[in-house]
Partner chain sequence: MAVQSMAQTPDEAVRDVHAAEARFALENTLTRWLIGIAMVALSIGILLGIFQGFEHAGLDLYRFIRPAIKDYYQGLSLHGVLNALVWTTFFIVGFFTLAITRSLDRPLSHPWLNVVGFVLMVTGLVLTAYPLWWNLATVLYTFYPPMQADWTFYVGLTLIVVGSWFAGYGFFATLIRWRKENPGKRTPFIALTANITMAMWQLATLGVAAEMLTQLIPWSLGLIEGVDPLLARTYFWFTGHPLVYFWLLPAYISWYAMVPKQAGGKLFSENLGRLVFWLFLLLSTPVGFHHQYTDPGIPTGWKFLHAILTYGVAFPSFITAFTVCASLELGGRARGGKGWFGWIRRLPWNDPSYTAQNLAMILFAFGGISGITNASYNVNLAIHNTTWVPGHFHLTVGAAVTLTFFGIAYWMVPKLSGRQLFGRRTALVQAWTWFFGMLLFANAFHLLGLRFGVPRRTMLGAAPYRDPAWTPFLMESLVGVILLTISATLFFYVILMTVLAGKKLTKPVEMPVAQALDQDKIPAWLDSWKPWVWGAIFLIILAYGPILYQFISEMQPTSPGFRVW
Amino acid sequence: MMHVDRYEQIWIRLSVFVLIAFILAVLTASVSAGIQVPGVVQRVDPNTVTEPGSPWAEPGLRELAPGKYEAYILAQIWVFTPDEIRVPAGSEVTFYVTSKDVQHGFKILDTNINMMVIPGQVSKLTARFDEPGTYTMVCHEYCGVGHHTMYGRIVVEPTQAAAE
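May I have the structure for this one chain, in the form predicted alone?
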């Protein structure tokens, strides 16, 4: 049996404790902050992604049920299509985003939506918009000389009950 010095045992136990504390802190923070990891939902052909029959042929917002929406966003050099989405406050929106040309980023400020948009890959994340206001969508991955002009917005409108 191997002998470990008492001070080494203390440092080993302290290191293990700190490691466990960090893991628990990350798990707790991710659950309480609603952090989601964007996933690859499907693969598409970037050359034919806008052909009839594809949801990106006419990208935009689709209502699934009251307060539940799907948003199909197409990123292409220097523009998001659509560049504006309007939903009532309290809505839950699932974003399906893909690129037709080069790698882009997709971030909605003041939400947990932040993902890479890669040609041929569909990324998906969901956000709830409880507060009325305007949320800016930006491309955070350099995509060419007009990158700084690539933005859009989500307008969250007050509900009728809140307005009265």
Given for the second form:
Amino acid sequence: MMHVDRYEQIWIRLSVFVLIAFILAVLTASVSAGIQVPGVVQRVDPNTVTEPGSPWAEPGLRELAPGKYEAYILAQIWVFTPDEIRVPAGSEVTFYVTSKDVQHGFKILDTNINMMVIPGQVSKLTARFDEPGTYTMVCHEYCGVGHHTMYGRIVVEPTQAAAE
Amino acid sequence: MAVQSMAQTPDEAVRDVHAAEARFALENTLTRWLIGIAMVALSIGILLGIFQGFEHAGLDLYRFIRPAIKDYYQGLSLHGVLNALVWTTFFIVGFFTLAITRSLDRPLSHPWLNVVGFVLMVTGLVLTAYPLWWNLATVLYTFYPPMQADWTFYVGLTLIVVGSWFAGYGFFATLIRWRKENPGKRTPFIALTANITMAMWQLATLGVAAEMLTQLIPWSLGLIEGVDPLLARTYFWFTGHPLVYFWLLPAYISWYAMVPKQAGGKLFSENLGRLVFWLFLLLSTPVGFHHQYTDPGIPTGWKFLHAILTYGVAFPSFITAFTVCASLELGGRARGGKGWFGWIRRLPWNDPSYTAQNLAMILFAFGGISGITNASYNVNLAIHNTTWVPGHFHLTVGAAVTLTFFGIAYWMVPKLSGRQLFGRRTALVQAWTWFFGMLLFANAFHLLGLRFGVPRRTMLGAAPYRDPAWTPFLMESLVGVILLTISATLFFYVILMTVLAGKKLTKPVEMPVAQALDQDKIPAWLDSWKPWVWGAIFLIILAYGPILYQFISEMQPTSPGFRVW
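For comparison with the form predicted alone, kindly provide the form predicted together with its partner chain.
Now the complete complex, all chains and molecules, led by this one.
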């Protein structure tokens, strides 16, 4: 073995400790707190993804149960369809996003929703909207000259109980 | 090289130095051309950065340069390709051509390999520049398909990479020849680590080579109808992350082995330094999914495996922080510095080459921290593709690497031109303005991304969702951009004036080479290529093999090309 200075040894041990602590922290956040990154959902053909029978033929919001929704969103240059979604506060929404042309991005500000949208793939994440207000969803991947105009809104409306 | 001054210096030693320089005539010519082209590319790249800074702040200046540059995105494509790919690659190959041959004290063994490499790189640059200039490749420097550039763009970039491979072959051949000529001797630190960097680059670029050869080039030529965008992204990021180490390791070589000499110190622990570079060879490549945490279609388990390996590749940088600081402390104390922090003031802050590189190290500390944030699996959701990311890499490649290369240029250009650096004070102002400019720019971009989720590489001045709350930060970034512009102008002024009007040197500048403090015998495993190269290949197969096999066997080449600009 080789000689390593005493202070440098301490530093090296500390570095290893810090890195292991980081790994455990993100593991805890993903397992216990359930903060997940996107994974495998399904593959689609971008050329036929808007044809009848595909859920993106008529993209939009569908209610699964009270307070539980799924939102099918189609990304294409340079719009999201739909570009506005309204849900009551306290709703849990699962987003299924795909692209029929180039790569896009999908981020909803002030949430943990942040996904790439890749033709041929379906991006899926779930978020809970407790605070009423307007959330902006933006395309964050360069998709051509109109990229900066590609955005939409999620309007979270106060529930009646909250209004009273 | 300054031969005419020999009459005034009868000193035999000086005569020997001149004779030594003459042996490296071809190497010096190659290096001059490579860093010259790098600097021209950088000057154009930086110029376009100014337009971006003003655009973000709400002032569209592109109308003044139409039709040369049509809009923000064309300028941004040039900015990324010229700065991140051309400036870096050309400078690194040029720097290594000089550093390896001086470190081994022998010329290149097969110089034709390096000449071929140079010709390929220049041909590639011309082919890449043509579609960028004519707005046929406004695809940014990540060129994600199915956005489709002109075929010349892909072929050009490929040739630049292949040219850098040939340069690498030339370096490997020279090292092998040196080892035969010097049996039993340990390879000098600079030659070893520069060759490790080039070996890592050979492995790392297999990804982008596969992307270009099996997908983008045949597709852009109309030979195949479609590509699989996720597979292409995966190939891209196979190369994309080690690419940042290809930029960074040459700076590390200077920090480990050259800057301590300039500071009057010694390399604190050379053996650990060698270990650090071997670890980079081992761990740089099998980490690419940390750029794809938010991608659909990649199993989360694979992403997590790459997250763990990414923390692994942070480890050698942690060691570097200690070793480099300790090496500089030796210098500060040798120069009479006392106390816990007193030695810092005694460092050679009047030397622009030193100062630029020390400031680069400080900025890299911040860049490293935001890099660990990016790499931290689900934490990445908070900042992925926001301005945080360009904030981060302007601290790393834009500051740590580029400012270090400026510092290297401050001794290398005098060495290559035989002229004294013109305007030492100007060069010092240059280093400090780059430091503060980058600090302001990066601070603003990190905050905009983290607090407001502002998307990166977006024409923010025209975005309908632009929020007035962003304005103070965009103004801060603009102040940074203006400082950087001043700094870049000073850099090109100093370099041009040195070459054109610098005082002729009576003896050549020598490459700074730090002695090691630890003179113990080197363990055999730290001077042995095989275990590390095989280890690197093994880890790449482990981290990419099964998943790439699956992606390729289930490939859906369904995406036709789109021209969306």
